[in-house]
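In structure tokens, the next block holds one chain alone, the form predicted on its own.
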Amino acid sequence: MATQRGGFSSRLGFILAAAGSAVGLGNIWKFPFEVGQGGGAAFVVMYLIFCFVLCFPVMVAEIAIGRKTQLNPVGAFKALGYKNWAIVGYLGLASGVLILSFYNVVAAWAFGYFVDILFGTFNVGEQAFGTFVADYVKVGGYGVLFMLSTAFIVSRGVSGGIEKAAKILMPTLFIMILALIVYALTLPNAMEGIKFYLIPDFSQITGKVIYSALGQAFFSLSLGMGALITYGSYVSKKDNIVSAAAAITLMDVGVATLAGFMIFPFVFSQGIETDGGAGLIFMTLPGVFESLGSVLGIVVGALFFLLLSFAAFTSTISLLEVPTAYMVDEKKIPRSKATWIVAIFIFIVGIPSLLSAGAVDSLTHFVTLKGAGDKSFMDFVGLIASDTFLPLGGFLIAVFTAYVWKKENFNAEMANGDEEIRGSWLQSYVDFAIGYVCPILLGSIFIVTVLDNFLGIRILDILFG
């Protein structure tokens, strides 16, 4: 089975991979917006902690799943023998394509502006950035020509495919980042971006901030949803999975991180607000780069938002893999024709959160909920699949992995690739994040998020005041 199915070629070739599911918008449009809004450097610390105390246990977990079973997160369940378990892999399935259906409008709306800056037919503000997300048209076809390239790279299959294709896109990342860097650095008042973002006040700490950032990191690495248990499920056993959970939550707290010094000290050379949120990426900097001058502006604005593309780029490969690893495994779909089915479905159900962004007032206003205020249907489908659906799923893969699959079962698949595990204090401690930590944090994320968005009750400010 592993043979038809293919796997990957190499170790780093898996990290790499993964390490592109994990990296994406979340990390460079999301990240430096949430530190924004939850007081800078001391959301930072948060987030980092976050990431190696909650996230990397569940991500081990997940990979141990995956190559255990050698199957997608529906099949991989079953086949450890709990059949009814098989709903945690449906609801991280249904997450997948939720999240891919909206996710491609947004590298749309990354590609497009990369191509109007750079061919000069960009306009600057919220109003421009308005009547750019309403044009259907024009983001549909970039949409498309985004899902066709998804799509093209999956179903050349793991090694063949994504394999080749993180090994280009991840560096290439890497250095276009760094060269954003370098020059951001050069600007004026720079220095105090990198102090806001560097230096924490704690007193900045709220129960909301630690809940931002509690979302933020799991978000981040792309858990709960069976990207890594597919993923997981290429992997030799001869591979040391826990070092390369290490090395996958290094890389993506690395580019979030960096994602930092850049966009920081372009916000502070031109006094803007700090919490401008989502519109920071789309409506704010654009403005910063065209006023650095025609010729430079068109280059440093075009190379951001190629970056952004890319990055988009490695997360929607993934995205794509986990419902297409479920048709080849459980529906004997060959690879080609399952990737092509999957990808214009997802297209399909896209749709409306495409229509969402002005086009259509009635996907615009699409609903009114009790804590979140009006949404539309993009930002609807955001909160079920991504702040919702994510943390539940990691939630139960704790839960199962714990005490259902049991831990004795867990590390002994921890093990192979790496004997030296067994006994040792980075088992004990996986032990028992992914029986206590990992349960109450992603429990209590999951309650919050129903409670506040969806019966109005904000328990954060009945807690902390």
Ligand code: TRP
Second form
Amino acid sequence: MATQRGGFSSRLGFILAAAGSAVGLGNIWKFPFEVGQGGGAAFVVMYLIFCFVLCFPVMVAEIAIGRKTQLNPVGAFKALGYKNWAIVGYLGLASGVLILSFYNVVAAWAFGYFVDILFGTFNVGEQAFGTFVADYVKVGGYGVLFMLSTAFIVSRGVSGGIEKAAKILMPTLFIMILALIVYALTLPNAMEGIKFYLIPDFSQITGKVIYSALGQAFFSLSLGMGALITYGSYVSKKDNIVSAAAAITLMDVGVATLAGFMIFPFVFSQGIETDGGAGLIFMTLPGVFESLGSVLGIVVGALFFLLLSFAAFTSTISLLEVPTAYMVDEKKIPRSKATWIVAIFIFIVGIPSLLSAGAVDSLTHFVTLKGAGDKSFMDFVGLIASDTFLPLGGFLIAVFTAYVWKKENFNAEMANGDEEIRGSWLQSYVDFAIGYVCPILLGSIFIVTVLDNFLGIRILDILFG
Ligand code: TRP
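Alternative state: the form predicted in complex with the ligand, after the form predicted on its own:
Let's see the whole complex now, leading with the same chain.
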């Protein structure tokens, strides 16, 4: 059984693959624009706290469930003897399919920008982003390419595909980001950017900022849908999973933090507003690169979007792996075949998202929600999967671990490969967090999302003024 499923060949391989899952568009695209909208350093402080206090314990729980059962999220709950809880696994599968369906489109934007900048076919200008994303034939082409590459890696298996890719991509990503930071810091006004990023103004902290920082931390660490149950299922019984989870959290937080040191000097060097939202990366930065002059602009711009593509790639790999593992374990379909079936299916699910960035009007203005207002199809899927399903999934995983599977069993699995954890303060904290902190915070995010976006009840304003 174990040999058919495959597994990571080393602890480092697992850490890099899981860090690759975590480090993605969430770190380099979303984190800086959330910082920009959420008042700078105050957001960063909240984000860091939530990564360790809330997310780290959930990560340990997910890895423990996976390693204990050596199965995909659906099979894992069943194998522990709780058939009804397999619903959490199915919820995770649905989240994975939905998230990958639109995530692949954004990844295609990043990769398309890379190619266009490199070959000089990029049009800088006011309307460049809008024109680019509305060109569904072109973006669709890059999307096919991105999904094919993802499926190629996943089809090769855990150690021969996922682990190998992570071992090459993660160090390269790290070098690229360092090079870009060193360069960004030489730009005029770079220090203004750093100040905005590092000096917190705590008066900026509102209910909304806390809510965004919580959601961002949780998404960034790839939690709530069993991605880490799945990766955990390939980890050796001899490995220390608590220290592995700590290393994964640190790497993810590290890359997000580094991304800020790169983006804000870029943005401030041009005297641009920081609250550009989702367009901060795709609309603002190309102008910055252009102003560097032709050759330098091409090198820096292409390097930046290649970095973004690499980050997205290790994440799409993990998103595809979850439903693939389900097909392999539960439906007994050979890995390679399972991968292609799932990848094609998800690409099709993503077509309306592809068309919802300007190409088709009814998808671009898909729904008007009571609270969240006008949403494109893509934004709507994001709202359902990333903002609603993931916190709900995380809440259920925490409740399951603490009260159904029970702390003794959880702690026993934690202690496999780490005898010293028994009775330590760290174990006490993880247990406390899984039992109280995580259910309360994750349950709250879920409730706020539903009330605020779907029902138009501004609960955060009511509570925090
Ligand atoms: N964490 C990734 C990012 O920050 C996205 C991602 C990959 C993800 N796999 C996931 C998010 C599983 C939630 C669950 O871009």
